[in-house]
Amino acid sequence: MRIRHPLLVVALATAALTATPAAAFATTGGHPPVGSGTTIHDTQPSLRILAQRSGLRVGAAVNMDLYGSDATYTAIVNQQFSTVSPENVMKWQLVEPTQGTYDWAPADRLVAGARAAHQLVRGHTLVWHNQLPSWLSTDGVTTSFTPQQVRDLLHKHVTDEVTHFKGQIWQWDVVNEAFADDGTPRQDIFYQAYQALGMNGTDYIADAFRWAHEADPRALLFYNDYNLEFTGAKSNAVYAFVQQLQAQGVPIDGVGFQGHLDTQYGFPDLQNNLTRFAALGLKVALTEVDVRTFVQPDPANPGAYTDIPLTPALQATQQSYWTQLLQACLAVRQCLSFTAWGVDDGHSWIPGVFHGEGAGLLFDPSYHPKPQYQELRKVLLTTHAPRRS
């Protein structure tokens, strides 16, 4: 995840649903039963149940500081979603904070919880220039290791992590955000190391996919990035690069479209981009969806903001964007999953990065479902989408 720039008429008791208290989600245990598929009211099926008829998996990125310790948060994750992604605990910085010493415990806990809740896991992420362990690089650009050592360390990291979770990960984000917005390769420590070794700087990407496939041949391997939703320099560059990987026999299975949108920008030509990547024989997925907007100032705290959209028009735009994101995925048979980047606005990354913006997720800070949640239910109830391939 990085800074990104740039729901159907159904008789639902949406007013009652919105007003349902957070306690309605709570359960007595860390992993609530999932057999009924219901959540807020016994008569209203969850997102995961509604998505089943089209074969779509709906997911959320999970905050492991809350998962298992906050009963309401945990219940929403387990009841509403059929896939989970780790927000942080599978990133290199977290799994190997000291060179040669691994800490798998938080990620193992997520995988075990997903298994108990009958969910699939998206592994995020093996190779990224951000959130690297400080012993490797503090800025993603410089390192004290030699180019060959960087390549060897990358090989070991990818192999060790994929091997540890072998047979437990449905989709891996193998490489994350390797291209800049202008379509040029990001010249991080991996790119520089490969260039110094006399190879093409982007060859580390092909290596990472090959190493991941060797460690777990059954996992689906994805390239993941932001702003691919919009046709332009970046999306075109990644499209061409993926074709190069395929021509080289690199085992890439799919492309992840992060889906971080902002109401101040127009809605992207997402379905066209999903379709053109899928036409290459690839799976596609919406992997980190949120829709941020300008929010109202907090009158009780000068300089702070609420999680309420600034105007009703912005709220309506948010709902429309969520609708269109899901509809685009449902319209493309190869779109396997639709994942929100988090559960509630109270734990979203957005306010800390975009001053005066927020309200980007499906639940408010008190875990009440928001209008965009209702809109996703409407789409899933009324859209006759093709089964996933």
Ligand code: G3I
Contents of the next structure:
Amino acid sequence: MRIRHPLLVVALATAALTATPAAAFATTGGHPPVGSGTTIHDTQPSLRILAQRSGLRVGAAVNMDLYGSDATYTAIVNQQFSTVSPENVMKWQLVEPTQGTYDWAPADRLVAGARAAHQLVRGHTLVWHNQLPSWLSTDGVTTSFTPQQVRDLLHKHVTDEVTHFKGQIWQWDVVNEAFADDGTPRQDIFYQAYQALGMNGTDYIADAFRWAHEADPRALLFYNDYNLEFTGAKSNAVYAFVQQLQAQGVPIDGVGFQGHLDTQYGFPDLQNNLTRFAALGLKVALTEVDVRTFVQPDPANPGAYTDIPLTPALQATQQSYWTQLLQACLAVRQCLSFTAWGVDDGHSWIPGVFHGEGAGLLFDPSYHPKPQYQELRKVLLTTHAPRRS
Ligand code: G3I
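Show the other one: the form predicted together with the named molecule, since we just had the form predicted alone.
Now the complete complex, all chains and molecules, led by this one.
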């Protein structure tokens, strides 16, 4: 059943939320099952349907090793989300593994799937010091190319990639993570090349936005970073920097707040930061949300971990953080999208990077929706948010 009337959606959804006894899902650890005939979409309105009322797009980063081959994973992506981001396949390392030879196939598959599922695509990401092709740099700070060659290669890369996807990308993360936590610009190969050419090191950022705009004037162009969620050296530096870009007439449309939170730290003053960036005339977005916490060791596999939080208090904090993240975005009319960085805890970048932490996403490794998922549904149902512009 596809329901189009927003008020009917809300009424039905409220009924579903209040009428479904938790005991009904006892055999799946308290989580309603998905993918074995009865999907979430069949029994309760999805995140994407509930978010229609405010015009917010809800999204997920998609792992192309699973998309299309894992039926349950793919069904969740299509049923729950109205925007998708490639977790890896649009990064420079993956699109041009050999210099001059492009591999667009996995990203093309995502773009085609998104079109079929009536989803918008966030392009991620054109310029980043990480995941560069090895022929260009293996560490992000050294390269065998001359400064002018680096600038020319950057120009070609941005132009070729944006041109390839022209008309199919809603928001591009043009430049990703260009500032360090202390607010200084990251001195990667692009920064160093521009300095060596006698320009400001950060001028590559303005160039990238201009080149992207030339290649696809209709795409929304974003600067994207982590640790912008709270007021501090980094968010202040980026706040000042985007104003410089605007003053120079650089075509920047928005700022992406990644939203990788951890329960061991306090919840950031996110709404303040979204609001002050939006007040500059920019769009904002939550682009890579996950909320990690410390998890229980796996008794069956020494050295491995489950996706179960160590304590009920940590689980409660995770739920509260997801709620507050979504509420902050909903409260700011210019916050266009809210994207989780992945679908399930079994395929998340977190355990590989933060030892003993995990459980950052909305679905467990068996694809059962977690309490965080239900929290987001409640927020979407009960918040009277301004419609997105
Ligand atoms: O594809 C290769 C595979 O061939 C090889 O066998 C395997 C061995 O390790 O590596 C595979 O590549 C991995 C790639 O993900 C694809 O799975 C890389 O090692 C791994 O480092 C890479 O991690 C990605 C990470 O960015 C790189 O920094 C994560 O999946 C991805 O979630 C993560 O995403 C970033 C955002 O782009 C920017 N913001 C932070 C966020 C989390 O780190």
